[in-house]
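Here's a solo chain for you in structure tokens, the form predicted on its own.
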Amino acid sequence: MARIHIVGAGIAGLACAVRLVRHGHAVHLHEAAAHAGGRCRSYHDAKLDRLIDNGNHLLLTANHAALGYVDEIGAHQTLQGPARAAFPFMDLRSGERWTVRPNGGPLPWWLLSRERRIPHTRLGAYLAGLRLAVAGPDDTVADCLDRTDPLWERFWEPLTVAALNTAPEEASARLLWMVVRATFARGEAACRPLIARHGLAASFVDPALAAVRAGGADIGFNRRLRAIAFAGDRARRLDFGEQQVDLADGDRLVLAVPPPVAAALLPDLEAPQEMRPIVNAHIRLPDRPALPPGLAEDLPLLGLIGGAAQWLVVRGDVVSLTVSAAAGLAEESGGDLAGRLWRDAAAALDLTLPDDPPIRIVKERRATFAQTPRALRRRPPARTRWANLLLAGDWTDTGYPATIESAVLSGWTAARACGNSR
């Protein structure tokens, strides 16, 4: 039987492997690290004595591929969220709070109500968002929208950095419009937020590994692919250092690795290379904090304006904060970051500041590629010039931002192409 070798056990590689074993393919999954999940993982932190995620990942009901993947691995019950879309925010400078609640259906009548709009914003500022729909290929979000309008700071900028992990001054306007069109433009039912109830591993990684193993796949950790040998139009040998793997004529190879790794293995590959970091802080409190107005028990999520962090999530006695597009912040020391982010958390949750709360700072320096107009033109398709080699990863040309949704779509695309390989 022909074998399919998947290099990389992040979400893209796992989605590809799950789909392939379901269709009876012989799969060999290779991962350079000692664990699966890539940038979507959970681990026990000794300092906090709690299970934490490397970062906060939010799904929306518009993420059909990601939710389909969760269903496929039998983990849908591990997600939690409200029955209706609601996004609470707080301005840390003024203490003002509000909640964005889109209405059902594609016509956004909620914008006609001053009481339902974000405070201090005008209807015209929302309608100006339609400029994104006609943006040119080189336009950034900042090129299309008014940065002096209150809606910029209270909606467009947070949405851009959350969805694209790129500052709006350089982020692709066309890619942000794709997000708006798939979510807010389709009404409340497409915008319902979901988070992992017990951590990322329980929702996206462990059930996938179980499914791949149940399908008979070989899974190897601490296997770093060092080189690929080619002959003609085919990959012929995988060099894992002490182990060499020859590829037969019918075998296929899926590279589901980050773009810098893929570029090192395929020197002529055109791919996005400039990366953007995300910084997260996990703070353990003596007890579970009381939730302020607007935070629901089924989704204790809060958007933050005017501070260092942009999002806050409460899980039991652990408060987690996220800073996307964190190029400057990622260079600060852990101690400085801990102080800044703890002050944000204390203000948001009305907490008394202790002298030294247990805080874990997690820096994902290569969280996503910089989703600029130039970088989007460098996203490669799944197929390569080698007949038996395919690419997968959220950075490939899926048409979506570099998110779990894009990773799953890329894995499915590679799996489908393996079934129709030349």
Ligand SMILES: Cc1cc2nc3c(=O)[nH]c(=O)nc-3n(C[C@H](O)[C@H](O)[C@H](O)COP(=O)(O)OP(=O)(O)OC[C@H]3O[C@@H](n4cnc5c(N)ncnc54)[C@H](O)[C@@H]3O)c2cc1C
Contents of the next structure:
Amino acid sequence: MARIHIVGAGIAGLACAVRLVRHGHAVHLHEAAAHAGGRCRSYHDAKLDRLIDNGNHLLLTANHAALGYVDEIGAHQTLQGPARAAFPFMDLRSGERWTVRPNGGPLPWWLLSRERRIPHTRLGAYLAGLRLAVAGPDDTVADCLDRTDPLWERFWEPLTVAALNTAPEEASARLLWMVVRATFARGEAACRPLIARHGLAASFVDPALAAVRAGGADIGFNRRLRAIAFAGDRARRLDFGEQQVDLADGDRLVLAVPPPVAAALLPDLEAPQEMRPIVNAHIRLPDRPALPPGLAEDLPLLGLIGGAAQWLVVRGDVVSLTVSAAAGLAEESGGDLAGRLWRDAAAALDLTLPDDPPIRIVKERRATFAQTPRALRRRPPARTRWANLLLAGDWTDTGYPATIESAVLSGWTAARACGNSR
Ligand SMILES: Cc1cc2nc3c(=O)[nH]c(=O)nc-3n(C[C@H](O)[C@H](O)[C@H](O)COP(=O)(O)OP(=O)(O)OC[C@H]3O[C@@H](n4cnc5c(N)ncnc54)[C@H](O)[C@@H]3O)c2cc1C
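With the form predicted on its own in hand, show me what the form predicted in complex with the named molecule looks like.
Okay, now the whole complex, with that chain kicking things off.
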């Protein structure tokens, strides 16, 4: 029986493997790390003595592929979120709080109501957002929108940074419009936020590994692919250092690794080159904090303006803060950063924090590729010039931002292509 080798057990590799074993293929999954999940993982942190995620990951109900994947691996019950879309925000400088609550249906009548609009914003500023719809391929978000309008700081900038992990001055306007079209333009039901109740591993990784194992796959950790040997139009041998694997006729290879790794293994590959960091801080408090008004019990999420962090999530007695597109911050020393994020948390939750609470800073320096117009043109399709080699990963040309949604779609595309390739 022909074998399919998947290299990389992140979400893309796992989504691909789950689909392939379901269709009866013989799968070998090779992962360089000692665990699966890649950029989407949880672990027990000894300093906090709590299970933490490498970073807060948010899905929206518009993420149909991600939710389909979670369903497929039987983990739907592990996601939690409010019954209706509501995004509470706070300006850390003034203490002002508001909640963005899109209405049901595609007509955004909530914008007509001054009470429902974001404070100090005008209807005209929202309508000007339609400029994104006609953006050219080289336009950035900042090229299309007015940076002096209050809506910039209170909506467009946080949305761009959260959705694209790229500063709006360099982020693709077209990609942001794609996000708006799939979410806010479809109304409240497409925008409900969801998080993993018991951590990322329990929702996205462990059940997938169990399904792949149950499907008879061979799963190898600490197996780093170092080189690929080619002959004619095919990949012929995988070099894992101590182990060499020959590919027979009919065998296929899915490379589900991050773009810098794929580019090193395939020197003529055109792929996005620059990556952008995300920094997360997890702070353990003495007790579960009282939630300020506006925060939902079923997903205590708060958007922050005017501080270092952009999002805060409360899970039990742990407060987690996220800084996306964190190029400057990622270089700051742990102590300075911890102090800044700690002050944001204290102001947001109205806490008198203990002197030195346990805090864990997680810097993901290569969280996603920089989603600039130029980089989007370098996203490759799943198929390569090698007849038996396919690509997967959030950075491949799925049309979606580099997210779980994109990773799952890319894994499914590669799985489908495996069925059709020689
Ligand atoms: C802090 C943070 C916050 C995020 N927030 C969100 C969010 O809110 N919502 C959202 O949808 N997305 C979010 N993302 C993005 C999301 O995590 C990624 O899009 C997704 O996990 C990418 O999956 P992937 O399989 O494409 O890549 P990866 O997760 O990078 O998987 C690649 C795998 O390949 C392995 N590998 C690398 N080299 C080799 C080799 N030579 N041999 C064998 N294996 C190798 C790696 O160890 C890894 O396991 C966030 C990411 C980060 C880092």
